Amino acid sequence: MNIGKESLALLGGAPVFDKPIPVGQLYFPSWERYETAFRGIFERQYYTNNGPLLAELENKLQHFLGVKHAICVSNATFGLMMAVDALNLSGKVITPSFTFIASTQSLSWAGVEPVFCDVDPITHQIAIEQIDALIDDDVTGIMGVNLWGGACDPVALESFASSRNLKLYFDSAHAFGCKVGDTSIANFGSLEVFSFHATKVLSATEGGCICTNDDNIAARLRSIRPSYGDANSVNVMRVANARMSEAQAAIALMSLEDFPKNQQKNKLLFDIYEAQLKHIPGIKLVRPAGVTFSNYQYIVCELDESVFGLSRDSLIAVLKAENVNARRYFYPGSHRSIEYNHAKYNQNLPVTDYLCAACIQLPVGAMVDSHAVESICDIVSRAHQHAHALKTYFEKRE
């Protein structure tokens, strides 16, 4: 059906959605489950410092992920900062610039200099073949980043890091529940860090965990966190107040129980996006790469302005006028952010620069159903059909 351009909100129509549709997961338990869990916390009067719910959560995460140690923390940024100390990293660490800025800042906070690597143009994962040229005598490690419910070929990275005598760990904030072959993400490198932010498929509203199969690293992490009363405490240079509360653990336990159905819903919505968007010129849905099982936590597309007819930022404006909170992700690349945008850091990252200008994140998760996805795809289609009128609109506003 050919709908007139005036049906777009920016061109005079009414918004498709009555209220904003968020991009994040935002899966939360029912009020009844929430109330029961929190009544237990208040009855026990045990709110933090390795309480019974935290212990239960860590045990269940270890079983679910098939990993020896899961150390829960207040958020993933703390986890990434702790990882640097736990691994005794120093000097420089190689990492992609195409990531959330906290990944990079965790290195700077810990006194380590990031060395930026470009990413693969198809998978968006770190370009392993470019790492060798970035290694010098000061490089002590590599931080891989597993993006979009996919993975950056952790087996190949393990082999590469071992051959160069470098330590390897992963920011796996996007990859909870994902698998490479029969192995869960959580079991690669020296350790992996997950996010349990509300926008992630496993939510503690805010939180995270660090997974490792190394007893010594686990002991260091628990001492850095810290874990008062732990008989396995070891000496560390510094500690962080990164303990997860019982309230966070309670929500994470319910979210872990709900993971299968939430992942299935994400997959259903992903499939609808894929079926609808493939007919629209100039927009390409990014499939999770390098995994045999994905959480489908993100709907990320690349927009080719020359084919679609509008820039990524213009499409975001069109969608927001319809109450669809699409976003650019990531923008800018870490190497273009204020702290790192100078010659001291590698600026020759053409793929990262392109993706930061081309990628758009669309809604998926608890606040979205199949009808909403179809409507969002229809908005994108109409934006392409009426790109000329929309460009004129934007030019008049400049």
Ligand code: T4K
The other form holds:
Amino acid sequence: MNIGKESLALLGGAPVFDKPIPVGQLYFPSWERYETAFRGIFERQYYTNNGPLLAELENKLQHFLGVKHAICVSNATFGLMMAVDALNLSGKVITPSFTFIASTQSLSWAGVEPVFCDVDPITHQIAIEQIDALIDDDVTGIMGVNLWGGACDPVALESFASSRNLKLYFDSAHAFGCKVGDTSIANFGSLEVFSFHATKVLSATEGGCICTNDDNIAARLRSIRPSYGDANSVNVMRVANARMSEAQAAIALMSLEDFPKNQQKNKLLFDIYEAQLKHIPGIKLVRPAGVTFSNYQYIVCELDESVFGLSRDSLIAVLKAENVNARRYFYPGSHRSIEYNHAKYNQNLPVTDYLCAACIQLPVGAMVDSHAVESICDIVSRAHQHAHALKTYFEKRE
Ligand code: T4K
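Could you give the coordinates for the form predicted together with the ligand, as opposed to the form predicted on its own above?
Now the full complex is given, and it begins with the chain already shown.
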């Protein structure tokens, strides 16, 4: 194998990949399956609003997740906004800043103020022991975020929230199919919200699902969503249109059927990344924490610049030149985004600040195979070996 520095695309070599390799799961069923599913929609001439494919999907999700109610929505952001109303939250909600901005914005859209909590440096999940100090009279709830195909100790959070008389719910956008002990994530707190975005392990192209075991909360959610003509509707303060269409449900049904196969592939690729990256100083693959079963939908690493020899952003540039679209997730932390970068919000989040500067997401999912993963690890290895030459390149460019 040619490991000369000149072989790196940024230093004049040819890119390893001839087209961009994205980070997301990006599930595409075979054209034949897609055509069959969509032929059914055309034959029934029914596009949306509690259609038969949506009903089938919600039933199958309830069975798969072992939860009483699975209520599909147009995306997880909307699901999180609806959750605030369904749970009657007001005032402030405690949540991590180290998450996708949609988690935090869902609170603002619903008129609730986020109170940022730092995360654990090893697991990246909310630092439960720091929550107590953030509680004041205005705090009505906690939104845990289950990150990276792992979980934020929902059992401990449940007992903490109930001891403080706070409502608890979860942004489980990353956690579809994961388990804590024998229990599927979907069954903790008052409700949990999953994302079925195309980049997630269960895809409706855009979509999401809210799971709860509480009949009253489910009725409120269905009424907020809404589903016109639903006999079970209850009075709610406001309604939205967060319906999932038959087209989205059709893709999600195929994706659900293929979940075991896709999870296994993710795990295989995770194992290759782990085996290869452990030999490269300064880069650490993050294992999904707190779960007995993970979907392995993300490959997230921490980069220690002082050991690796290059910054996280420089490594992203090296990979991009090779057509690998690695990403910094999450950047910036919610507390550093325009709306929340203010003394009114907790800015003292040293672990979050460190992780936002150190984390890099590498490709996994449908667009990569084991050979591609080996090539990506090889690029990372060569970037480390030729860090000095690359640093000179970046300095000259400035
Ligand atoms: N909570 C958490 C913790 C979340 O991570 C998210 C979303 C949410 C809540 C809210 O869920 P949703 O409302 O989205 O259901 C992505 C996704 O849009 C978002 O779902 C995800 N998390 C977030 C972390 O990442 P982008 O803007 O980085 O993704 P995007 O669309 O640029 O795609 C990533 C890569 O994949 C790009 O290189 C382009 C490529 N791509 C993407 C799509 C959709 C393709 O090649 N083909 C495609 O069809 O936000």
